[in-house]
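Quick heads-up: it's one chain on its own, the form predicted alone, in structure tokens.
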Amino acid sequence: MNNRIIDFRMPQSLVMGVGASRQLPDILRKRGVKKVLIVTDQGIVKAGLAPAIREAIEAAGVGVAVFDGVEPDPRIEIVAACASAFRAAGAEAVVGLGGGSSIDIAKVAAVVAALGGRADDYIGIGKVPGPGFLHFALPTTAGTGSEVTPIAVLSDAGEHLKKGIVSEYLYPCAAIVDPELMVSVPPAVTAYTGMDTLTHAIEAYTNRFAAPFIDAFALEAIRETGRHLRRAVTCGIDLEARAGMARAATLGGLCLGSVNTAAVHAMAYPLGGTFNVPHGLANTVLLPAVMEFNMPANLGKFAAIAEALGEETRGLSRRDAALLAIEAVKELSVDVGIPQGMRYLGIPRDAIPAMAEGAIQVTRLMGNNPRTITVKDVQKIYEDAY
């Protein structure tokens, strides 16, 4: 697959570094924006981040309205409420301020406000017929990488599943990645989102459609996570660690448009959609079991993951080195305080068959898995992760 054609895209502008968020007002003015809607959640408002960003934008002469109704793993219906707030405010652009949930809602609301219809109309790949209103992304967590992806994930409460919208029109105009916005993130959320970053990178690197150009991003995201996540969790004000995780998340996000994720994410959807398990946590409890299933498909790549996570592999067989990758992921997960198994998340064991049926339907991701996977395999992996 080394010679396959890839279509690599990213936001028109990527601004990174400590204090980068202070450039947002100038970026908006250069785009001719007169009024913007900040899309965020109440936690970001209470933390003082949203008011500070609002004041900075208003000081530059740009009008601001705020929609703070985003929820974790947001329901599809939140998009309609956000688009209505956009129209009522007379806004011309959207700023997604927060974790992946806020950024994803901002992406889709910009489309719905411009093109009409409902978010449901655009679920799938390439269903968005044209550009929406201008939208900008300021992540406050190092996790989803949504600030640089063409993907938005929404929860369908009726079907107890998460559903994705994938479109080139979902890339933000500008992604502004500032570690200063991440220092107040609680340890547990830092752990969940950081392990989500690691999952993105590992799934992209071992993907059936992996490509050498994307592998470079994925491996560096794995290295950065291994170096910095423990420190970011245990000392949130460590700006070096926060910056390292911000880089990791963005690098992991850059893998998703061209390659995307695989079975871990597909299997995590029912955990979030049915049992409201945070996305990063769901990925983390599943990742080692999926890695063990997939390892025979490419021992060399799994050995490289072990090396990227700092494991000593000299003198080991490829299989033994590959097994070290799984152990390294487990150790990192333990060190950052992640529960070791689905049983600790309040998920009944008898839910596994239904979850397997739901996960196998996420063909957009299951088709990327490096090893062919059946519903029986999915059930077995859930059991192993229980």
Given for the second form:
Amino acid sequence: MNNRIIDFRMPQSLVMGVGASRQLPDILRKRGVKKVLIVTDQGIVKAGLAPAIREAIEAAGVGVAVFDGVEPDPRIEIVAACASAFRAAGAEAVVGLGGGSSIDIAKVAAVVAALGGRADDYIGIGKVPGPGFLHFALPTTAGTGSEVTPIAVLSDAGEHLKKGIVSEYLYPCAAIVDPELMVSVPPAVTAYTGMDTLTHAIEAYTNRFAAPFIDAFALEAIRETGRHLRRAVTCGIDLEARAGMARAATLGGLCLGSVNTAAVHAMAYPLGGTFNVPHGLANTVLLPAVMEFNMPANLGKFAAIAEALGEETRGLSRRDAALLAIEAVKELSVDVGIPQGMRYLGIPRDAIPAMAEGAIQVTRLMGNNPRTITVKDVQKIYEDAY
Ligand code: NAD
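One more: the block was the form predicted alone; return the form predicted together with nicotinamide-adenine-dinucleotide.
Zooming out: every chain and molecule, the one shown earlier first.
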């Protein structure tokens, strides 16, 4: 019997639904915030989202400064630049507006601006000694679920690796999830961020440390992704599909604090750190091959994934039903236009041994994998996914 005790946490407040972001100015006023720093990237500015949110906050009499220097899969150094902008602006709170990259930088900058030091000081689990400035998270992608996680992921360009900061002090005080902020996400980004959500849910659900309470979030995230991702990619203005994917991403994020991910994420780190493959895309090309490896560890759960993705499993053996889960994930990935293999992402085949050595060292995640995994297994999976 799985009797693991979980310590489930989330932001104090989760405001979700079409138009939810219009509540931000009021939420800031009620908290007594006089000036905020919006942390975002150029893509969000160009999409008109940062200017609109800025105007709305200012109209409510709250001062605003903007830091738009976040980049996709951001380097650690960006935290220092963002914390300096925070201090220079005399801000009292941070608004993380963007995908996981902007929200992660906002989370860590709120800590560094309050506690001093550098982002590197806080890498690892439980290294942040106390709360940072207030942080409000507004996701503009349906992917990472960072708005509800205690995690920030930063790229170390020198070491060609991605590094995680995990701390209860990284939870935003409020997550405001508004599908309207997501309609401008381009199809390719919608596809790989949505597949990232699916990866979170599958890796939490099949995790060695899976917990029944978290399974409920994971299965629902898988269902929502199966129902809505194709529509969100093919018709970005379909608000119902965007709302479904927004729920999926937040549900997927809720799986990360108590259970987290496993081999797919560990193996994706070298793809991002060395070859700059966006996080969600790296996960997506690896997911089916890792599922094939992990399937024998829990046929029943893989069969349940097939069902959650809408596959008909009645009359099938558990093994055949489990195999159907892998097929369903591959079909979804093809339908949303994901390149089918690492070979299409500019990764030379002879980089695989070094990537395997790097990935196996991400013990924080590899230890969660449902099937014990060796460096040889990792190499074979990279080959299968090539
Ligand atoms: P992202 O934040 O890097 O954004 C990707 C691109 O999409 C950017 O160019 C951005 O400008 C654009 N974009 C985002 N929203 C848009 C919109 N509404 N309209 C137009 N363009 C838009 O992508 P992401 O996948 O959300 O975040 C990835 C990062 O999150 C990675 O660094 C990853 O490691 C990290 N991550 C964090 C957690 C966590 O719990 N903190 C979990 C998983 C992943």
